[in-house]
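To begin, one chain is listed below as structure tokens, in the form predicted on its own.
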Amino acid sequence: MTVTTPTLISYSPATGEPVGEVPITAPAKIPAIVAGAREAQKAWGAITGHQRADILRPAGQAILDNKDELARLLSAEQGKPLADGLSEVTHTGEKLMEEVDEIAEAVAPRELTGEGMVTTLRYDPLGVVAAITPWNFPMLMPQWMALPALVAGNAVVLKPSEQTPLIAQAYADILNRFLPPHVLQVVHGADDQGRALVASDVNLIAFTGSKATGQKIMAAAAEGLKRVILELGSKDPLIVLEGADLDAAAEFAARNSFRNCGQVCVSTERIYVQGTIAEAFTEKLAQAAKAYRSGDPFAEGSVLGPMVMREQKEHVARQIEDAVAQGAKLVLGGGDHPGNAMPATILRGVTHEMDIMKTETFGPVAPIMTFEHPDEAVSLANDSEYGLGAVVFGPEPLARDVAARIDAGMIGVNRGIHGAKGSPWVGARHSGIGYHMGPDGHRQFCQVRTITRNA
């Protein structure tokens, strides 16, 4: 008698055809997988942290090899226009090759001295680490959690978004073309697999993804007194104040409101606008707007592919009716379209009593309202469960003083809100618990100790 193995198919959001497919994980194979991965941690651990970087580096330039058939994988099966699927992976490759060292350096053991006394801090593996990633960028996303976590001495069974399997898979399999066997392991299902995994004896949960999905997996590591990072939902405002570059602002609000479709953690999903130069932003907005066309996400010059599936190009689709039902105005798009395909939508009129102002949207939606002081534009803001990130744009000092007046993690000030270089990636309130990126962010993947010893 022949067992077949079921399989996950990835389809395409673009035309809804099978793209690939994947063995689906038995749940009950999980438990087996995770001891594997503890057992050849151990090996792996041993070594340091730069050796590690050696070995893991040349898959950088694989990366960067196979680029053009990556971006393809990557577009075909997520949606995003090909230009923005190479983009992601090239990124990717490059920054495999260059934080390598960089989280190497970060875990290095340090020593500190004082009162007749040396002491030694060390950054040492936890042991193994569940990395559940999300479908927006399907291979960073894996990157940002698998790196560091290997970097540092860790094992890694990743479990990558149903949605997406394919080009994680393919991920994984450049990265194990150069580390020792079960080092670096994937689980391919949905939420069973998910449950199954935070379940199972791994030392630390790394999670991108909705904060319903982020508390049931805190509740669930609880009982083991696992770790966590987690990076929530988010409902990023953009604030522009009188005296603002309004070209400036106006761009920005298109790329941050837009790109990928707006399923992007950090889209812009709330604009606040002075309400002396609410009528020319607006303008401005939407003469922006226009460049981001809706289509083939392999179609020349393609800027907004489709959603990445139709669950949530409805749940877009319904704030956006709701929001006009309560008196919001139309300035650009909306509509019924065909497949998954949503356009750049711009709102005006917008209230505090609107789903689309409350709810994470995830989707290309730029809902604007007005306000008259800058006290106002900073409560309104705040008037969120979330706090990722946030942007200002106005005269200094006062966008400064504004900024600094928002209850978020990451804030930008007259640009986006990517920071210096060793900078973390970090959300407030409910949009997470700890952090990626910078060498705080690697050492998140640590369990730090100290040996002291007489000087």
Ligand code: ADP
Second form
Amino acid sequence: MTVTTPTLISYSPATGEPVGEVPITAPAKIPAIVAGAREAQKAWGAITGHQRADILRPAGQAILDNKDELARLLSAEQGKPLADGLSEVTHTGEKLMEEVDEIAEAVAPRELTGEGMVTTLRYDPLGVVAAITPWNFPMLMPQWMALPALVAGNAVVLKPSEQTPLIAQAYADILNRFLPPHVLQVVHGADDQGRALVASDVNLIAFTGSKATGQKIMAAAAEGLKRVILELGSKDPLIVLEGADLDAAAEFAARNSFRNCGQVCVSTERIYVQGTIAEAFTEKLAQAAKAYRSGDPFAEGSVLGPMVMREQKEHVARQIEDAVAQGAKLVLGGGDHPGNAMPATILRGVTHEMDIMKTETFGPVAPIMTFEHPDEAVSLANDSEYGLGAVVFGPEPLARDVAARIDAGMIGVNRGIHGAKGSPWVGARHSGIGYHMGPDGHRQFCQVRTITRNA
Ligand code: ADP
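Show the form predicted in complex with ligand ADP, please, the one above being the form predicted on its own.
Now the complete complex, all chains and molecules, led by this one.
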């Protein structure tokens, strides 16, 4: 008798054809996988962070050596144009080589001296980290969670999104050429596997995904007082003040609303423009949007691929239709499109009564609303349960003053939200709990301990 393992088939969002498959992990097997991780962690956690960095560093070059093949797989499975797939793969490999040392440095022990005493501040491993990662950056996101966890001395069990299992598996396979067995393992499947992983004997759950799932994970984690790092939804505002460089603001608005088909956690999802410049800004945005041509990920000249899945496209289409039905005007895009395609879309005349200004869209839509006074822009921007990123374009010092009043974790003034080297990736309010990146972000994968002795 032959026993066939059920498989998870990964489909191309562009063609609907299968790209490949991986074996599904039976939820009942997850506790044993986690037990294997815990055993492997003992030796892995006993060496120093710098030694772990040395072991992992060559994986970055191995990613770069295979970048063309990996980029084709990523784009076939996720749908982003090949050039974007290639830049994600290249960025992942380069960042790996750079970040292993930064993480090792962040988690190295340090000494504090006081009156008659010396304290060693240690950043020890937590044990086993569960990483549940999304599909929008299907190679970079597994790295975001696995790399700091690993360099900090933890074992990792990764459950990538069921939309993009192949590229996540390829990423883990490369790291596993260098890692000891069972330090990094992958489980495949959907909600049942996620639930089983959270319920298993893990010490920390790192998750990026929807608020609703984040709440379930946090509730389940409470049972064993497991640590969580959650990056959840957002509805990032862009404020454009009178006196702003309108070309720069429109170019930014187009890029940040449309890139990756709007499937970025810090995409611009709400635009507030001062009434006096609204018409000029909207015209410039419509002009800039023309560069975001929708098409097959492998076709020359496609800047936007299809959306990752049908449900996601339908959600975006529904929000657009609902806004139009309530009086919003289509400036560009909208309409019916085959498959998962969704063109760059601009709406004006939206209000906070419309779902498109309340619920995360995660699609290539720029909804524009006007305001009269900067105070009003601040209240509108803060009228959201979320607070990951926000951007203000306008004259200084007003733009900086407005930025400081926005309740978000990462705010850009006359530029995007990405901070200087060492900055954390952090959300406010319901956009998350805990955060990533920078020395403090890396240390969230650690148990902080102090050992104090007499001087
Ligand atoms: P999306 O980010 O696409 O909206 P979700 O937030 O619903 O997706 O889910 C993100 C990931 O979390 C998926 O990999 C899914 O399988 C997993 N998941 C769903 N429900 C749970 C749960 N209760 N516990 C743990 N993981 C879950």
